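The chain that follows stands alone, in the form predicted on its own, written as structure tokens.
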Amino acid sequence: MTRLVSKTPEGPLADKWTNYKSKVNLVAPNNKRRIDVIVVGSGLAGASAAATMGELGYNVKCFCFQDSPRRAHSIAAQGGINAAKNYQNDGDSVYRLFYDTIKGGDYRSRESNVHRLAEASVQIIDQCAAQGVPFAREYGGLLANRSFGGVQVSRTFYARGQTGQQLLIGAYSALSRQIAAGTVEMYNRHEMLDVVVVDGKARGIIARNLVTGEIERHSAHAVVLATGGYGNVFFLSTNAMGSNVTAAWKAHKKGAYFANPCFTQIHPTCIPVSGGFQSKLTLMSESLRNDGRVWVPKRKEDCGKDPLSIKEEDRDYYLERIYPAFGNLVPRDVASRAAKYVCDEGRGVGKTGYAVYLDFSSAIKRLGEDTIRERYGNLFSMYERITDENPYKVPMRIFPAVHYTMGGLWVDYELSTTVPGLYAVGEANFSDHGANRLGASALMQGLADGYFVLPYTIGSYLSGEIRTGEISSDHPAFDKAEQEVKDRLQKLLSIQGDRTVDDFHMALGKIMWDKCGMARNAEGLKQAISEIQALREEFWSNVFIPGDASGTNVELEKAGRVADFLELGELMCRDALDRNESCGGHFREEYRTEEGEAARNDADYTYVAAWEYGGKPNEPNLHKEELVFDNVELKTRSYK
């Protein structure tokens, strides 16, 4: 077992990043023109990284499987982006943002990375405002803030319920400028199907043109993965249906360690499942919990009644009751488990009994409907279009759903994976959120990595590549990787079984949700591993994929992604089984306090679990990065 080295700089926490930037090796402007970099993904992390590196003078190729970078899943983020600006003068600071993030992640993240993130947050807002991102503003013109779960200050900047979309347009405009300048070459409708490693270094990718079906080779001095998370392993999630793990998983199989795969975030504020033919779930922004109050009936017999007929004294505002200090703004993992508890007691509402109310009547009475409409109008409209219920008049019905994944490729302080020359940014890496992500921190991390961190840290590696010269795609490693990709596609097409790709995906999702979802236990995880292995074996003998590989074939695309999910799912269950504690979004039913909260085991599990691919999905090797806390005290997380 390898003890992983994070490359965290020496010195006081607040000085680490400044000192690193002052001493890091640089690539001179005239030499950047001789360096090629591939960026896979064009969401906030990928677009910002590609744009910034293009502007610095590198030759950048950027790939996305969507028809435009503007269709990246970052567009779906609603509620906001955190930054320690302290515009509200309510006591916020870089250190408080750092501390809230460490605590929110249940003390399972690296101090140095989280503090750097808090530092960069201040620059992000200035950058985006300069790009024209239409953040909400106070009457006097200053940028407005609202609060999110797990904090007691207002530090979340927002653009109504469209923050991700507006930030992505800003990053896309920066990217488009570099495309026009010729420093970035954009490859839309291309999917990375393997990473090419030459003499131990990442030197390019194999990609499929999703329009023509052509398999392409692309070489570079370094490869950056900005490909998002893997929540769609559960089939039903708030992710776009195309979101997948394929790029990260191919990197894992080429030597990149996969860290904390079992750390999955369950978002408490989603429109509940409505039936067996549903293809995805819809998020209702956490920002709604600023003004909405969560409740269920106190008595089971009231659950089927019209919510407006249930008197105030017969309602259980359970988050306010259990967690008075934070109320409805407890972190996502805490709010999600609380919703599950009351529904398991038989006090859930809706057709399935697995939903709770999010009620805005008090806020409308206090502030007026116009104010609520101004803050959340587009979210309310979206909810009404989907449910045919008016949330201004009737409480919303919500229930937890898979949203974000804190696990991902292991990276060191420089955002480098265990494969030299291969970097992972944004949700594709594991680095900043620990066992639970606080709301409005995903956009913060994506833009911090892309605009302000990677452009420095990758230079340290590329400074040693100046004399390398152009990377040829004629190397035997490219031949081998390309042939393996073609063989895999043909193998999938040749099976011609009688079960669809979606059928397998739904079956996997049910196993994962039931046995590795909001709650896990040893017996269920062992069953899940066995069931996933059997499902994977059947997939490779009985899946049906129509058409061929010579052109557009959406079913073939999905099949490759589901095949990777079927391997990742097993690793997630093994990771959850190996971690005999409860922390953040990883809730092992055997390890809970007397009050039902997560019970950490700091003596044995204060580490990052980084898994190495062992040649087969059932033979991973565990490596550990010990987490050291010099600046915060490890203690039981409490929001009461």
Ligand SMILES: Cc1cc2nc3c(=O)[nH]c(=O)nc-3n(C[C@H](O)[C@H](O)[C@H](O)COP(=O)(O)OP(=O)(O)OC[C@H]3O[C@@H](n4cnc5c(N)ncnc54)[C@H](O)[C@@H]3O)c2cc1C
Given for the second form:
Amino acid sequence: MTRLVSKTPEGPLADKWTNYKSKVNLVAPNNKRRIDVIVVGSGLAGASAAATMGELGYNVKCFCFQDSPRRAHSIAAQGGINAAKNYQNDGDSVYRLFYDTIKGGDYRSRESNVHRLAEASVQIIDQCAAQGVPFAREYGGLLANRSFGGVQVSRTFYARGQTGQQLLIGAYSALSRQIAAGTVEMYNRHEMLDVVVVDGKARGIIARNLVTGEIERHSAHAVVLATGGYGNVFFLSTNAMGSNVTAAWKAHKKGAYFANPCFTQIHPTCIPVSGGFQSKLTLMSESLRNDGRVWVPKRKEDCGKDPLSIKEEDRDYYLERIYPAFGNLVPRDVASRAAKYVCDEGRGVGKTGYAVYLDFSSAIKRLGEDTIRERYGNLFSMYERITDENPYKVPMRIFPAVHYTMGGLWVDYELSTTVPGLYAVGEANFSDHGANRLGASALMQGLADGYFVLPYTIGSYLSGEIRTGEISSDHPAFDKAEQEVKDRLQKLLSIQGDRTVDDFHMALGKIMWDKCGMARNAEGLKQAISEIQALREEFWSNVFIPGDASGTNVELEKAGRVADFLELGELMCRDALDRNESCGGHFREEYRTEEGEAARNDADYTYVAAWEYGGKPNEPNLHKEELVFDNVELKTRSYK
Amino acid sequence: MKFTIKVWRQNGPKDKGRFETYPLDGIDDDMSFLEMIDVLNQNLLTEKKDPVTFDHDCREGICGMCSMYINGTPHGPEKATTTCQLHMRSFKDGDTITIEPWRAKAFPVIKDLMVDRSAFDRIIQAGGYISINTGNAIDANAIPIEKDLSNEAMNAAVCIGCGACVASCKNSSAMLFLSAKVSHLNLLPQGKAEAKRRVNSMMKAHDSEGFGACTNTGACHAVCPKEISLTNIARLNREYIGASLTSEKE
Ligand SMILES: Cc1cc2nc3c(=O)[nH]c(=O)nc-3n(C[C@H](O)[C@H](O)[C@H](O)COP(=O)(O)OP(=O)(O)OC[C@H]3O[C@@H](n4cnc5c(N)ncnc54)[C@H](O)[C@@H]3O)c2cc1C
Ligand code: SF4
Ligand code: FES
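Okay, that one was the form predicted on its own. Can I see the form predicted in complex with this ligand too?
Whole complex next, starting from this chain.
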């Protein structure tokens, strides 16, 4: 059994990163030119990593499946990005951001990584402002902040409701500058379908050109995966339609451990499902909870009534009631579960009874409609467009939806996976958010990884590669990987069954949502595992894909992704079954306190579950990285 | 709801292409336009036929992937709305809906409704950035920026790069897109140092990609899902004249 070595540097927490940076091996500029790095993904993590490594002088190849790097899923992030700037003078600090993130993650993340993230947060804002990101400002011309869930300071920077867009455009422009300079070569509309491992080291990828259908080999001294999260395993989620696990899953099958796959974030404020053909769910940014109040009627009988006719005393502002200290700003997992409970009690509203109100009337009374419009105008119009209701007049209806995956490829302090030379950054890795991510922390992590962490840590590996010379793509390992990719595409095309890819995807999503969603139990998880196995078997004998592999074939692309989701789904259930405790987004119904809150089991489960592929999807091996908390005391998370 | 869908089918860049007509039933008015196409595609697949290929990803109006003429108008009938944000309640039961890919020399068709917009990326590569390496930045609050100015830059920065402006223009000009980028950066103090160089080189890239000249008809603004203002084009023209004068002097 391989031991998991986190490579956390020695020394006091606050000095670890500084010490590491001053000691890490460097690659001299003239040597960097001789080193090739592949970055798969052009979201915040990938674009920032590729641009920065290009600036440093490496030869970078960057890949994305969209038609332009600017369209990565990061573009859709709305609410904001955290940083410990303490511009508001409200007592914020690097330590506090570190502490909030560890606590928010329910004590299931690595202290050293999280502290480094908090340190980097400060530089991110400077970098982005210098790139021209038009962050919101006060009349005095200085940067504005807002609050997000799970914290008591105001540290979130934002650009209206389009923070992800503006940050990504910043990273995309830095990337474009390097493309123009010739240090980065960009491959749009390319999908990575395998990692190539030569003599135990990641040495390249096999990619499919999604326009011509050609299968290409790309070699490099190191490969970085920045391929985002796998929330679409649930079919319905707030992720973009193309978000997928394929790159990470292929890496897993080539030896990279997959950590905490069951840690999924269900976001409390999304527009509820309206019909059977729904293709995705739309998030309403958490920032709305700054000014919106969540409620349901006190009595079931009132649920069908016009909300405006329900008197104040007949409303249950349940978050304010149960969690007076944080009120509507409790962390996401807590808010989501509370919504589920009130709906399960029969007090949900809307067509399906699976929705709660998010009401802005008191904020509008207090601040005026103009202020609310300035803060959330685009979100309100997005809501109105989808539901045909005016949220300035009628309370919004919201319900939790799958949003983010804390789990991902296991990485050490250097962001290296268990395969030497293979790195994972951004949402694709498991690193910093433990069992629950706080709002506005994913953008921070993606950019910290890409701008400020990976470009240093990868030097520690690449400094050993300066004499390797060019990596040839003629090695038998490339032949083999290419052949496997081609065979699999042919296999998929040859089935010619009767069910569409979407049909399988929806069926998988339903199993996952019902049995591995907001609440899980052992029996349901066991059922889910056998249902997924049966579905997978049917998929490989009955899926229908038209056409061939020679040009653009969207069904073929989707089929490859769903095939991987069908394997990942099982691993998620196995992981959820292994973890006999409730923590963060992982809520096991058997493990709760008398008050119904999550009951963590620190004695037995203070570890990262890192799964090794066992040759077949149903035979994974579990490895544990014990988490050591030297600086924070493990406490029951209380937001009361 | 019931519709007749007339959609452009083109098997590849070299295929001539043609319209195909499909009847479609069972559409809900709460469905989005792309969900309507999903249903059409599921029907085609059940008949073992090739589904309609189209670009899309976020389905919430921000990634800029979705791109089609709907009854002759880029992104369809609703103001300030991308195709993916359009709902079937904007159409009447029984309507015939015609769907086509962007038509512009600089945006060649790849398949059906999918086109190649990489020309936009190359315009950005020509100067749509501020030259600052990672780690070189000063404190973000060191340069206060007037709120109104920052808002104006943001109004331009919200462009999603969808290409509807080009698709709507009889000259296939990309001036609205280009001017939005130039305004975003040139308005801000951080972007001033390279302002002139940026205008010149991005203009040059625009022209060499085969986009046409702007004749100020305003068709682009009318279809722009992000309501990018025509004042950006005016600003660009002013800066371009200024920039070419100074570069002559040099
Ligand atoms: C609606 C929404 C709102 C959000 N709002 C916020 C917020 O306000 N604050 C916050 O902090 N976080 C937010 N998040 C979370 C955050 O946006 C994401 O976690 C983050 O942007 C992920 O960035 P990334 O770079 O890791 O991956 P992504 O942006 O998902 O990029 C993935 C990249 O990988 C490429 N790729 C994937 N697979 C392959 C393959 N096989 N081959 C080639 N390329 C591939 C894609 O083309 C893409 O370029 C939000 C998320 C959603 C869904
Ligand atoms: S200016 Fe408007 S229409 Fe043109 S690319 Fe930008 S968002 Fe699209
Ligand atoms: S699909 Fe992203 S803007 Fe329409």
